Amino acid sequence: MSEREIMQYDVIIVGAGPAGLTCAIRLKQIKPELNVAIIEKAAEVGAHIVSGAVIEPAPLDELLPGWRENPPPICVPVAKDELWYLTPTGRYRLPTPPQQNNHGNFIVSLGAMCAWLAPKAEALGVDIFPGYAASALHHTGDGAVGGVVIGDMGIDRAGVPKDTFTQGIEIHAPVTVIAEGCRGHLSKQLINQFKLDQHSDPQNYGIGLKELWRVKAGKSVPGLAQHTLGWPLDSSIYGGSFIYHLDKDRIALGFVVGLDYKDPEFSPFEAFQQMKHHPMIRNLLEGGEILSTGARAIVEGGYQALPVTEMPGAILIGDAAGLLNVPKIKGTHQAMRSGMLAAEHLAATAVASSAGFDARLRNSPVVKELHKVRNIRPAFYRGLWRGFVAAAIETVTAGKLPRTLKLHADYSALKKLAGYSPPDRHWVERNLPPRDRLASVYYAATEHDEEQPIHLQILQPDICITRCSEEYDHPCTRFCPAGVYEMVEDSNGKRLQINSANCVHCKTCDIKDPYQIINWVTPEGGSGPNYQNL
């Protein structure tokens, strides 16, 4: 292959999510002369974005005064909050925690909001390159991050260039801003390379699954934000659902499960489908139609899991750093604030160095907000009701108690089959769409070239057939929401089949695999889901 073409920018931002776009816009507002580029692996901005999402508008007010006169295409003011505890057939109203009081907030499609932000960044002179995956890092001679390498396109499964081969270019800059979201491909490399997490606890994660429905006229109540706890989960599993009522008879329905669950036979996708058959939710959905689906890992570790967010030549912002506020069930305002903070820091240093950003972030309202709620998520390690009591105490004391609970890695919580008996969750027969995970993948509009190299690397495949079979019964076939992993038996014996074309880029496999031998790497640029209004 020939030597790669090189492009030069003042700042490169990896990821066109709320953090990356906000950082770019703020940079150009402060220093219009800077050359700023955003690299986005999705074919279109917003196509890989999935979130609840109820957002706090203060960062948008600061970034784009007057935005309410021309809001994102889905933007419904929250009119009412409800919190319910579900039993298999009934429900009980619970008081809404202060963190989930959404007065003044807006229900949005975060993907649509990012697509709405992108042209505002371009109008300021930001170059946005969708459909190009930053597959590797470029390092300078002294070991600092010096930019990114765009992945080659047109490579077959054996690694051989096809007729359509296009060599990726290198993009160099004094500072690279990593804003690729939860468990990003480059973020993971940088955290390991620079040991950014050596003084923090293991990151905790959840998996969020979401569906957009159009229900029968009159069933939705625009502006109603509902959350549920309880069934179909047992009290040992952290999680719950959200039901956000949009306009045009649409409802955003989602389910979040903490990936520290113990049961090796548990399936988050099946739990989500069960939840939809609760009488409260089934009555809402019957007669409606499903429009789109998606899934994404969510950072839940908060303050204790926050890594160092600077290294020579690069910084981490948004969910790449792990800034989501779990009790609020919100991360967009944190992502946007960290993006603006990064822009202001880089502008003040004339884009010469990343040094000092971590201290600035930790002294900001972004991390102070995380510190206040630091003990709420780990309190639920001991179950729903103990967690609820502990969360109430932490809320009343505003996180001022002189303790900080420790976190453990999600994969380490999974129990082996021997000696473990799962509880009876009273799950029911179901018939609402989608009928299975493959149908859900269809509604996610996921597309990969079948011939491209598999982007789900099994580092020790023999473990899958031997130890994993005996100890856990292949949990990857259940925790993946897209049916990527399948155990098949043919004339050559039992083997793990990877249906990589199904992948929705949620990263759950990279997180929950008990042996930590699954390595998710970015596929060819433009591949993956094409989420619509999620």
Given for the second form:
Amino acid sequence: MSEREIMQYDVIIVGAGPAGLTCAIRLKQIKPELNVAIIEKAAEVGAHIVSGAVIEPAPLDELLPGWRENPPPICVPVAKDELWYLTPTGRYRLPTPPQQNNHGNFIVSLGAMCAWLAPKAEALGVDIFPGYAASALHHTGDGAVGGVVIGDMGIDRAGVPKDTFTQGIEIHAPVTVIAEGCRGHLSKQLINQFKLDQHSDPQNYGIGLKELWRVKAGKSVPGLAQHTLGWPLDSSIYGGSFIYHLDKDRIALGFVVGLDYKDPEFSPFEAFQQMKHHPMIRNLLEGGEILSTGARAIVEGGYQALPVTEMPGAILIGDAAGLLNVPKIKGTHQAMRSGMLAAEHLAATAVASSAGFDARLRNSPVVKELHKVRNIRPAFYRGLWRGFVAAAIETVTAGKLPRTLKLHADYSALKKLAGYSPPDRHWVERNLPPRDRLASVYYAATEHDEEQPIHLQILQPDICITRCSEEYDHPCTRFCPAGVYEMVEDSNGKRLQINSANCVHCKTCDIKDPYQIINWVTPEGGSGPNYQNL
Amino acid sequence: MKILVGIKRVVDYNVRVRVLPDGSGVDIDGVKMSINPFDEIALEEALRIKEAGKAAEVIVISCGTDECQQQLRTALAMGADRAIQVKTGSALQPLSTAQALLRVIEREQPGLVILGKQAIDDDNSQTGQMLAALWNRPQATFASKLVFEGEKLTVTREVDAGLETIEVDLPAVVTVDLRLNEPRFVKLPDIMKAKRKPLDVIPLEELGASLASNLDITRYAAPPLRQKGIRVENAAQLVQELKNRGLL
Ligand SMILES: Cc1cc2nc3c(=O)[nH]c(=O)nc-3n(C[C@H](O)[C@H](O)[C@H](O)COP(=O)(O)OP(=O)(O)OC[C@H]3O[C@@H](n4cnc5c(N)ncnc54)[C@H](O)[C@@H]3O)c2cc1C
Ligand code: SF4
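For comparison with the form predicted alone, would you give the structure of this protein in the form predicted in complex with the partner chain?
What follows is the entire complex, opening with the chain shown before.
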């Protein structure tokens, strides 16, 4: 293979989410002469983004004053907040906790918002390359990060170049900004390589599943933001739903479950589908149609899990750094603020430098916000109700109590089959679409050229058959929202079949697999879901 | 020789197309748009002909609103030398497209025009044939192989009965089928180069092509939902169920 072609930039950003796009726009606003590029693995900007999303507009006001005159395509001011506790057939209205007060916020499609931000960045001279995955890091001679390597295209299953083989190039820059979002593939490598998490607790995650519906005329109340707790989860699982009423009879509904759940037989997808059958939600959806579906992991570790966010030649921002505020279930404003902060930092020196970014971030409102709410999420380790009490205390005292609860890794929470019997969750017979995960993935319009190498690497495949069969009964076949993992039995015996073409890049398997032997790597650029307005 | 390649901006083939509730069209809000896959094959073939030294220039052309410039830029990044947008306010019907292409052919004098065999949005498969008739030149549709021999072009066509090989005089119109080739990936530096390649915009009116629409689309509808299957216990029951439905 020939030498890779090299492109040189002043700053290279991985990921065109709110963090990466904001960083790029801010860089060009401050220092127009900088050469800035963004690499995005989705075929189009926004097509891999799944979010609620109720967003706090302050960072957008700061970045693009006047945006309210030309708002993103889906943008409905929140008119009313509701929080409900559900039982299998009933419901109780709960007071809205202050973190979830959404007065002044907007319901948007974050994917559509990113697609709206991208041309604004391009107009300032940012080069955005959708359809290209940053598959590896480039290191300089002294071990610092020197840029990224774009994945090769046109390789077959066995790793052999096809006629269409196109060698990926290298993009070099003094600083690489990692804005991959939750559980990024390069972020994971960097956190390990530079031991960025050696002084922090293990990161915690959740999985978020989402569907966009068009309901029967008159059923949606534009601007209503509803959240539910309780059924279909039992009180040992941290999670709940959101139901955001948009314009044009559209409803964005989703379900978020902490990945620290213990039950090896639990399926987040099934729980989401159950939730839709609660009378309150079923009434809303009946007679409507699904427009789009998606799933994505959410970073929930907050302050305790915050890694060091700088290393020689690179920085982490947004969800890649783990900046999401869990009690608010909002990460967009944090992603955007960290993007602006990064831009200000990188533009301050003649040649962009990562040195000093971590301190700057920690002294900023971004990390102060995380510190205030640091004890709320871990309080729920011991169940919903104790969590509520602890959350109330933390909120009243604004996080000033001199204590910090510890986090533990999500995969370690899973119980072995032998010692665990799940509670009765009173789940019901379902009849709303989608029937199953395959029917759901259909609405994610996900696509991977079947001939490319499988991008889900199983490091020790024998464990699946030997230990996992016994100990956990293949939880990957349940936690994956796209039905990628299947145990099949044929004349050659039992084996794991990986339907990698269905993968929606949520990263749950990489996180929750109890043996930590699943490694998600970037497939060919442009592969993956083609989300529409998620 | 110049080669002119027509490309159309269409809803990407991976997207699940949904009809608007009022039946006035399909929902393209937030939907991924791409170069019509058959047109991409047409362009790939043109580029290969040029790389083999048999053509001097590859020009891509698209008739449509300014959004189609995105697809023209992709075509330039794949390797086309320059692009022409025939600017229209709305989507054109095949006859209008063929008329617009003819006007551009008169200006550019290409030795070969390559189009996709059909666009995957309307599946009309008319533009190439209409263009050949208007231009009064030979046509070779559904091509799966092209071979040059002097001023002649030998084309293998995919027809119902199998394969058919014909010979056409140049200039001619060729429309291409799926098996002709596998289009290349765009290399990242070529996207940057494409930004500097010429893209001319010609308003449709300036070409003097007529925009008379001779087709009226009354309504769009989704195909009826497939009935849920049933499981039968044995052959006898299967026969009975088929009889009940009047299928036996
Ligand atoms: C179900 C759900 C509901 C949510 N609700 C809300 C809400 O109501 N309000 C709110 O504020 N926040 C919400 N969030 C959180 C919010 O979406 C995130 O905090 C935010 O998207 C983080 O932005 P980011 O730019 O850091 O990462 P992301 O938005 O994840 O963007 C990362 C981008 O990088 C790309 N990428 C990743 N790796 C690579 C690579 N190696 N090469 C190339 N490209 C790459 C991805 O394709 C993606 O486009 C929700 C999240 C979920 C999942
Ligand atoms: S294979 Fe992994 S990353 Fe892909 S959809 Fe399933 S859980 Fe998510």
